[in-house]
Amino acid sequence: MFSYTFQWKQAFARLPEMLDGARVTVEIALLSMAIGIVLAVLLTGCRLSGNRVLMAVSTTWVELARNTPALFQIYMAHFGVASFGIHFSPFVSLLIGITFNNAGYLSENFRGALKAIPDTQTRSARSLGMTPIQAFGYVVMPQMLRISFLPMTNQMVWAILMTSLGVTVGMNFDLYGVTQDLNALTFRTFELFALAAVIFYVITKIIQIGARLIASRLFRY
């Protein structure tokens, strides 16, 4: 017989601590996306470069990022490299794991976006006297980012949710880690995790709505 008594006051009393954890969660996701986008652009360039070594490195990264669990990637960033004498804090390990995952997925998004841009765009830019780098930076990249902007939003949402895996490597000051610790102190499992789920939901909805507003302003034409 279910005899659990909900005590929401205890959970709401811990809301400030959970919001502090939510701030850390958003920081990790933003950092992982910023670094991931830079790495993804490099990976895309390597994959389209025609150089076999660079193509092999990029393809291996993308295959591992897309076809292994995010939990495995975070574990390897924490426990895997530790076996070689390299030790990262839980924060750094979580950041590395999520960034690795983001870069792999975003690279494929960018590659698909590039293929959607006609080669005539680059040739036209080159005919105007632009160098290959200028043609890519001024003509191709803006179009690539426009095409892949909304898929990037999905990856940002995924990055927010992936932070909950940090608890497996000892991360205890992000939203999920704080909730886990509070649960151990108060035993208000349902209330605390329900509250954490609501906070996760609100964060991801804000990101989605914000992305749509930004897209409507930036990509009107």
Given for the second form:
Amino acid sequence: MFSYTFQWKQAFARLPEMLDGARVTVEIALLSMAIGIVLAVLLTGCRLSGNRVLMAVSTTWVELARNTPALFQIYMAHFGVASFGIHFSPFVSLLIGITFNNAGYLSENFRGALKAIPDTQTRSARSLGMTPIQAFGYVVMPQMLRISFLPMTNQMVWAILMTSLGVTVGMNFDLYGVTQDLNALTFRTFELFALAAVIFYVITKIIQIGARLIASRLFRY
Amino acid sequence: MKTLITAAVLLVSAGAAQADKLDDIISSGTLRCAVVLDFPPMGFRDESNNPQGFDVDYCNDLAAALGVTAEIVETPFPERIPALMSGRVDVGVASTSDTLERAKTVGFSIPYFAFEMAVTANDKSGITSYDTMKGKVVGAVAGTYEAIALEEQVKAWGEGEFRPYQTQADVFLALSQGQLDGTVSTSTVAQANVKSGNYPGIAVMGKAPFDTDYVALFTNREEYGLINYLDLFVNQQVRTGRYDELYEKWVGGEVPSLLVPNSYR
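Target state, the form predicted together with the partner chain; input state, the form predicted on its own:
Everything in the complex follows now, all chains and molecules, and the chain you saw is the first one.
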């Protein structure tokens, strides 16, 4: 039994506020991807470095990021570290949580991509007189990023969806936060959330299609 | 004979067609109430995890009046509407402010409880009263009456920051950790949480000058029979002294009036 009369007009009247929220959502996701990629490259480097401490740090990071809920990671960034007197705003907490998750997954993507690049490439680069860092930076890394490009866009989509968890740490100006607030105000839950779902869908679809277009250009030899 | 059977069939089907939610509850033998169990002393869980509080008792009383058994369905604030609309609960006994905006979607009874608002602050924040909250980081439970009023106030002040949280527990945790300097909550909730000792370093700093927050029972908008019954039930609770009794049990102090002066309801 579902007794509800839909009143779309009331929900559509709130569309501008929700689109503002959507902009924030995309910003957080982009920012967390940019930082996440840098961190993931470093984590991958640490894993390959042979240094025990660095390896332990990166392994722990990746294991935690991949094997605990994103909700938990975001909650810990806000309430967990606050027990030690370190305070982040809801925006920063959400960004930290998503970036932590992104870096963990991306680092695994990169590791997989590296496996697809034959050792001989590094060796030839070295024989041309490149230092190990040059060989990685000029020869291996570009190929690694290219191979893992599509998995990276998956992570971008996931980052967009993860922003919805920000409500648990007090975010109310991203898409989900705005919707939740409007819901409490008007009780028009189903119209508002349906609208939010459509916006989320459109955003992620645009990312997927955009990524495919970029990929078809990027991977043309 | 044939006419008799037809008449009987018609009577039965007519009876079935007329059955409304009130009849459904009575014939099902169970009243399912949406209660927020993160809102002491209105709703919470005791040490043995049983639902307790004013709203829980109120639901039990309502079920007793209907002659059915009560079933408490734990419902966080944002899920009150989905719980009602999907038929998981019959009535909301969930400290719900009876705003005109919400009344477009659900049917409210007359008010069954009235909240006054209090300021609670972290001892180190420098907040001593409502006015000293200006420029500080303040928060409240997203979508509640006090959160909406406080967010507007922060905007009007033009300085400071407002943060909404999903549960009352998160608000007081953030307050105790110093992430929030102060909060405005219903005075009952403030006192219960400060007294609980779960949140060190916070204290109630007096009243917030918001209008009294009247909360009402709610059910589906078109269930006039049930809404009528709820109105009378709320009235009877006051008339029989049960409201005073429950207030004394869970809150204590002077019982707030449910009447709005110079108005009909």
